[in-house]
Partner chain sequence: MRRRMMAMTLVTFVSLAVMLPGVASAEGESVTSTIRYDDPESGEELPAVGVAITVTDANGEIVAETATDDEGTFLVELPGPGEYSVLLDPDTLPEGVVLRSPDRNPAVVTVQEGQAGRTIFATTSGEGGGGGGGGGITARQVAQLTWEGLKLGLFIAMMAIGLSLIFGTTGLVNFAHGEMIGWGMLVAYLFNFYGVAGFVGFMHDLPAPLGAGINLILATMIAIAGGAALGWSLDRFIFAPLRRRGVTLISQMVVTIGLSLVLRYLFLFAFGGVPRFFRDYTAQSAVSLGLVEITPKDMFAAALSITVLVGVGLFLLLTRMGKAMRAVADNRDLAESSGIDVQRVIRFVWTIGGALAALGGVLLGLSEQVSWNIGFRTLLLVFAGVILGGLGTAFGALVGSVIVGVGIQVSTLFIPPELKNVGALVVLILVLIVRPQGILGRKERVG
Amino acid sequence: MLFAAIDWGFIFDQTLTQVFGLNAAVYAIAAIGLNVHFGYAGLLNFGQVGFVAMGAYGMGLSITLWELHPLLAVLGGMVFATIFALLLGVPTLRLRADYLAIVTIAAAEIVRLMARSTALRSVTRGAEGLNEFIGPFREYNPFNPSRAYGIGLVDYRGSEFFAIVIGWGVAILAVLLVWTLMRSPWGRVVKAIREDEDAALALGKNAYWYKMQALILGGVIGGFAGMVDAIGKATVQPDFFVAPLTFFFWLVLILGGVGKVWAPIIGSMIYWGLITFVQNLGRQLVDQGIVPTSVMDPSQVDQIRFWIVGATLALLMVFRPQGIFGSKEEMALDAR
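The form predicted together with the partner chain - chain by itself:
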């Protein structure tokens, strides 16, 4: 039997570990921000990874450069993300939606290039990234770093578990924040602007300002994704923040269902389950020689993720924009 050599137990263990792991929490938080942007305010943000980077660098630099208290460092991450939002929003939010898309995708890549540049090396440590900020956070870790902590079938090291708890905590708080806001009159205005900006203007709502607020809110939430990631990995690496990452967040959002408040969390778990399963299976197939190296060598297995993400993103957007669990009727209203 061809598949006999596959270690299914290992694959399932890996998959489950990722479903509840740090990455899933980080992606979920970033996608919650994106949900505020696209799902509720209709803002086409193609550079969410830039906000994530700003959060991570804002927090990291607050400690490495200015030696702030960790809580103030978190504030630093929020400030960085806010500045980034203003920088992108001021020129584009009065214009048609696609201008924001163009500027965000460009700006996010620029953030990465600047962070890794040798010119700013004295500040951002270039391609090496920030590695010396984690100390103050470790002091607050209630878990034993060398012990394993389990949730059900999976377990994590104490050092990582701390970040995972923070990550899912932040994700849930962010969901509750968005839920509260979107049921308030503020959320009503934001949704109205998504539906028709002119109508909102004619009803006395300052559409530009509300869009700016939504951009900042979603951006700061994205910044938290960067901070959680940095705490979990004890490093801020510029090349983590590559452009495709934004579209992984998009896929997470669309999998869960655009404009649904829990969608990013569900979407992120599905995403990480799917991707980890496929990649581990692919790796084993190649390692065992079941897929010959003339077709794909081990180094290429990781590229599969981009094909899956790209294709799924496009197909879902066309055929099931309401997400895996969304209802059809709601989309039928969308005559745009």
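Alternate state requested, the form predicted alone (shown: the form predicted together with the partner chain):
Since only the chain itself is given, any partners or molecules it might have are not part of what comes next.
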């Protein structure tokens, strides 16, 4: 048969490894924060990667500069993300939604450029990134770095498994927090402001303050994504926090379903499963000669996977714009 030479076992193993891996957890956490911003508060944030970067650098600098305990360093990452939210929200949240979108995408890029600048090299280590912070965290790793630990059918090295456990633990806690808040009086006010801010103002609600709180909450959750990524990769690299990363978070959010508490987790798992499956299948199709190099060479496989994901998202927006698990009653994307 034509596909008999394909190693399907390897493809599915690699796919499952990414579905439950560190990247899926990081993207899920960032998308949960973005869901608070857009899905519940109606804030058009195009700079979520800036919050991710602030969380990572806040945690890293708390150890490298001030030699804080790892738990206090996590608190430092939260403080950095909160300050970033205040700097963005104070001048923009009283204006139209598109002003926040413009400011956030620019501010996120400013954060990256400042982190890699030579002027701040003594603090952020410039393009080399921060690395010294990881030692104190490794002291709390209960898993043997030289051993493999499994999640179902896939295995991870001990150091990576430690970060994965933290990442998915944070994602679950974030989902539970958002689920609780959105069913509280605070969450109902936030959603009311999203639907009709003038009506909420007429009822005496301070829309500006509620939106600020939502911006801080979603930003801090996004900051945790940066902290988890830093622990897993043992480094904070400024060039990881590029602007397109925010739109991958948006893709994960829309794929799962905007306005659904747990949908970002499913969206992240589907996203990483899809691109990993396509990438590994494409490589084997080329390597086995099933697809001629005149049609696609090995260097083009990585780009093809994003084309397929993009086409899938385009079809999703046409036939189910609320996402796989979203609800048109809960969220109308074209109303924004």
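Definition used throughout: the rigid core is the maximal C-alpha set that superposes within 1.5 Å between two forms. Numbering follows the first chain given and starts at 1. Since this is a predicted model, take the numbers as computed values, not measurements.
- When two forms of a protein are overlaid on their rigid core, residues whose CA moves 2 Å or more are considered shifted, and Thr17 is not one of them between these two forms.
- For Leu316, the Cα shift between these two forms is 3.9 Å when the rigid core is held fixed in the overlay.
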